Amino acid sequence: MTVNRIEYKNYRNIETLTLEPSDGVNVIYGENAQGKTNLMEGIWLFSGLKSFRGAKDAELVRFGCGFGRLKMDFSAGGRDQKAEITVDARRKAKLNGVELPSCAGLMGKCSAVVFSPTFLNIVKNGPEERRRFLDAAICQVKPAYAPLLASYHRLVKQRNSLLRDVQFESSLLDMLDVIDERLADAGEALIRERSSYIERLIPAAKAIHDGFSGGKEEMTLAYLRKNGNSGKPLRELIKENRRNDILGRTTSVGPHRDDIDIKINGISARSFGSQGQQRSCAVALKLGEAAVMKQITGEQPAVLLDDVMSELDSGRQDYILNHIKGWQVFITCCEPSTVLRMCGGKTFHIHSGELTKAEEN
């Protein structure tokens, strides 16, 4: 997908604004609370998908105001295409002149991947953040993943209801033999789609890092497994810690237990990476999935890249600028003089919520 034009009314700090994005590197740069997260969010939610800064829609309303809309010309599938979202109680959205049934129905026809700070949550923070990632990612290009993760979830839960009961009633086992059975198969589904999708993410994401440290850095990723790298399969583990389950109470092994494991140079990221390797690996991930969403869909989404300069060193922050061809990317910052080596696209100065200068570099 690519932005031509995007408007904004009633937006947010937003009265109204139109942005005509080059087909290139985007930045937007302004002092903090002026609203250049705001135009990022705004094309964000053309993907289909919630605000991904957790807000609810009555918050994207401009304060005062009974409705919010933002209107997006694009390029996708090969021709020139308008979508329209409304908000009001809820988001609404339309698709060439045509009402969809929920703005879900943009999914797949607007692609794009956002990076924003809390995303550096998935190299600091614990495997659930990990496999959120991953889970999401899959959902974009795969959309029968959505369901398929959605029923194992159920079943887990299904399995722990019971594994809280079946020590004060045997006749219980029963069905948890068929609870097993239906789990295993769901979670054995799920595995192969993660690994699949880690395949093709590893070569990409490793070639933006090795441009990020320009080879001086070596970023690997693995998937793993709880108690099951030995190569076993999900059935036999799940009867292999069938008793230490209802022991705790709870299913110990599966996708819902499984993690990436994010390395430096042989050394885990989260436990020994400085601030700025952990952004790079985070930076990293995100345009190693937009590389694999355009192997996948063969639609390159566009790049939102929120606040990503800072603690990045100035090569890091060149590759960025300069070095990533055939993308259309958007890069909020603050500070000008990020703008100053920028050597094509164009840059936009944003204060309190207006454009006061657009210019082509």
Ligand SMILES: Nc1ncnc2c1ncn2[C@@H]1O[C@H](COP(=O)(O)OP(=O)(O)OP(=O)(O)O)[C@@H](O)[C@H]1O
Second form
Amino acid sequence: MTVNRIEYKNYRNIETLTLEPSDGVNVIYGENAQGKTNLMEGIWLFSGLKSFRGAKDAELVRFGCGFGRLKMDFSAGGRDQKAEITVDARRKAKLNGVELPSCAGLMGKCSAVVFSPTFLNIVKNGPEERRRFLDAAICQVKPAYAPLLASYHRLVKQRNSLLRDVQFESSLLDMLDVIDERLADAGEALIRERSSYIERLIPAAKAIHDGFSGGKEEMTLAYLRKNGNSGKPLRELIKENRRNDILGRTTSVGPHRDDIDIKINGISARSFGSQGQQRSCAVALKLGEAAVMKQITGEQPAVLLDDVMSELDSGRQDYILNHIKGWQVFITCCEPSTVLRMCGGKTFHIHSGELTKAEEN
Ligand SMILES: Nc1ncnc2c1ncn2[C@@H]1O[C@H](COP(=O)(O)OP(=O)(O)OP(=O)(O)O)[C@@H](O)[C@H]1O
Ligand SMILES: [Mg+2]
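Given the form predicted on its own above, I would also like to look at the protein as it appears in the form predicted together with the ligand.
Below: every chain and molecule of the assembly, starting with the one above.
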């Protein structure tokens, strides 16, 4: 997707604003609290997903206004299209003049990926963050994945409650056999999907990371199966762990416990990475996600990088500004000096929710 024009009305701190971005790099700069992230969030909403800030719909409407509206002209699927989102208590959307049942109907029509500072948790925090990233990324490119994931989680829940009851009532063991079978099938299917996604993500993210670090650092990614890296089928692992699971009353193996191992030069990015290294990994994963989306869907997503520059040295910043070729990228930053280092694209200055400058470089 390429955003050609976007109009904001009564959205967050913006009364009215029109952005006409370039199809290359766009830098939105300004002081704190002027509306940079708000602009990014507005573009992101066209992906059909919820705000990356976790905001409730009503919070998107400008204080004191009844409703807010976003209109976007974009190119996707080889043609020019229009979409519109109206927000009051909840969001509603139109695509090419046709009202959609819900905003989720925009999914797959307007594709975008977003990096915001909370995404750093993917490197810093525990495995749950990484599983969430992987699951969300796959859901965006493979609609059949969401129901598969949901049914797997349902089975884990059922099994856990069965594990609690089985010690009081051994007749439930037969039922546990049945659930274990289903869990193994659903779990294996999830692992297959995740592994095939990771196989695409690894070279894509690695190529970006190489560019980032000027080839000085090597990032490696691997899908880590809980107890399963010996290659044992999940069915066997579930069987092996059943006794322990009954004692611990929880399901200890399976994709709900898996992880992605992220290393830089052979050591854990989570435990030993510097701030800039961790940020570089997170950004490489996000841009890798965008590259994989293009491979699978044929559509290049718009890339939104909110507050990506801080903690990065000038070489890494330069890579983001000038070396991501052929993608439409939106970058926010506070430092006006950053825009002087750009070789193309457009820059926008925002103050108090208004564009005070829009320049082609
Ligand atoms: N619904 C709303 N109505 C009016 N103003 C709002 C609304 N929601 C948020 N704001 C205001 O928007 C302002 C700008 O927010 P935004 O997060 O876009 O800033 P920013 O330019 O990204 O700043 P930073 O550099 O600190 O990240 C905030 O001061 C906030 O109070
Ligand atoms: Mg911001």
